[in-house]
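Starting off, we have a lone chain in the form predicted alone, written out as structure tokens.
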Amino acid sequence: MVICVTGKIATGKSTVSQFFAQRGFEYINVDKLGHIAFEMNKENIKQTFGTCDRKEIAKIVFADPQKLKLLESIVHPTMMRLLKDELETRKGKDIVIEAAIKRRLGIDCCDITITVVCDKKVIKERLKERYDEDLVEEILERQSDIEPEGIVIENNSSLEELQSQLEKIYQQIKAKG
């Protein structure tokens, strides 16, 4: 079984994914594949954007939708190749894939999709130590295509509440078998 966990930044995708990993699912983080794909395409990125510093690239692409599309055209094909390889090596096992931009990447190997959602103010609160508010707004704007699909989990409250929701979902998945 392949479960895909999707959602916007700071909604709790990693926590949800780790819940399943702790129950024996093999874990694939598409963000990590993106970092590898970035490194593999560093020269092309530097030629295209004048830098290959990830923080600088983030500022450039989150401020301009066309530049984001350009970066994606460079790294997404590599990410999908890496994902395909990861899936191939885990064939026949239960897998959880954490992929914020599942739909944008065209990931279609999921038996179940779980979308983690939360209020914008909760996202901003979770990110206030990491990013300034303007960057958070830009990131959320660029993630506007991340729409709820499959099983939707609202994660606005405590970790205990999230765990309780996940336990119910896990039991339903196990029962279906």
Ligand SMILES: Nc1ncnc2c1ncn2[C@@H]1O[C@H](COP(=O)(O)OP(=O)(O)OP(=O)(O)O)[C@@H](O)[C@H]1O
The other form holds:
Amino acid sequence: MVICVTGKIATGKSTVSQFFAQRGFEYINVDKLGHIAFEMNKENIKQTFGTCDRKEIAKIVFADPQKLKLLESIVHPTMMRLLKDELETRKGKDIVIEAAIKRRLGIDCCDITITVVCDKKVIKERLKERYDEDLVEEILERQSDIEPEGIVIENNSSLEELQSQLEKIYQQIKAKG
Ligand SMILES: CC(C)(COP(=O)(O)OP(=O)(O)OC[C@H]1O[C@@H](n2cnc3c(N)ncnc32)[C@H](O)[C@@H]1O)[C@@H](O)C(=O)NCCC(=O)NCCS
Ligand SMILES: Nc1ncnc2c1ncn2[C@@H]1O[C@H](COP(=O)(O)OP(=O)(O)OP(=O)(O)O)[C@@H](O)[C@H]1O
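Show the other one: the form predicted together with this ligand, since we just had the form predicted alone.
Let's see the whole complex now, leading with the same chain.
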């Protein structure tokens, strides 16, 4: 079975994916594959943007949809090739794929999609140590095409509450086979 976990920044995708990884699912994090693909295309990125520092690039591309598109045109072909390879080597196994922009990437190999959602103020609170608020706003704007699909998990409350929602979903998934 292939589960895809999607959702906006800091909604809890990794936490949800880890739940399935702890139950024997192989875990593929598309953000991580993006970082590997970024490294593999460093020269091109440096020539295009004048820097290949990820944090610098984040500031440039999240502020400008056209520049984000340009970065994606460099990174996504490699990233999707890496994803295909990861899926090939795990063929037949239970897999959980974490991918914020699942739909934009056209990932269509999933039996089940889980979308994690939460309120903007919760997202901002979770990110306040990691990012400045303007960057969070920009990232959320660049993620406005991420819409709820499949099983929707609302993650505004405690980790215990999330765990309990996940236990129920897991039992339903297992019952369906
Ligand atoms: C822009 C980059 C350089 C920023 O790197 P950095 O390490 O600073 O941040 P990180 O990768 O953790 O991303 C921060 C947040 O933005 C989200 N995000 C990343 N890329 C995108 C994108 N193209 N569209 C919308 N959201 C994105 C991430 O899911 C995460 O929530 C990097 O994210 C990147 O190369 N993105 C393009 C590849 C991509 O689309 N990755 C997302 C796969 S789901
Ligand atoms: N219900 C919750 N209660 C408290 N903290 C939570 C809850 N869910 C997630 N978190 C915390 O919020 C942060 C973001 O969660 P997580 O990394 O799972 O989100 P994500 O969607 O994978 O983020 P990113 O888009 O940055 O990859 C983490 O520090 C996580 O421990």
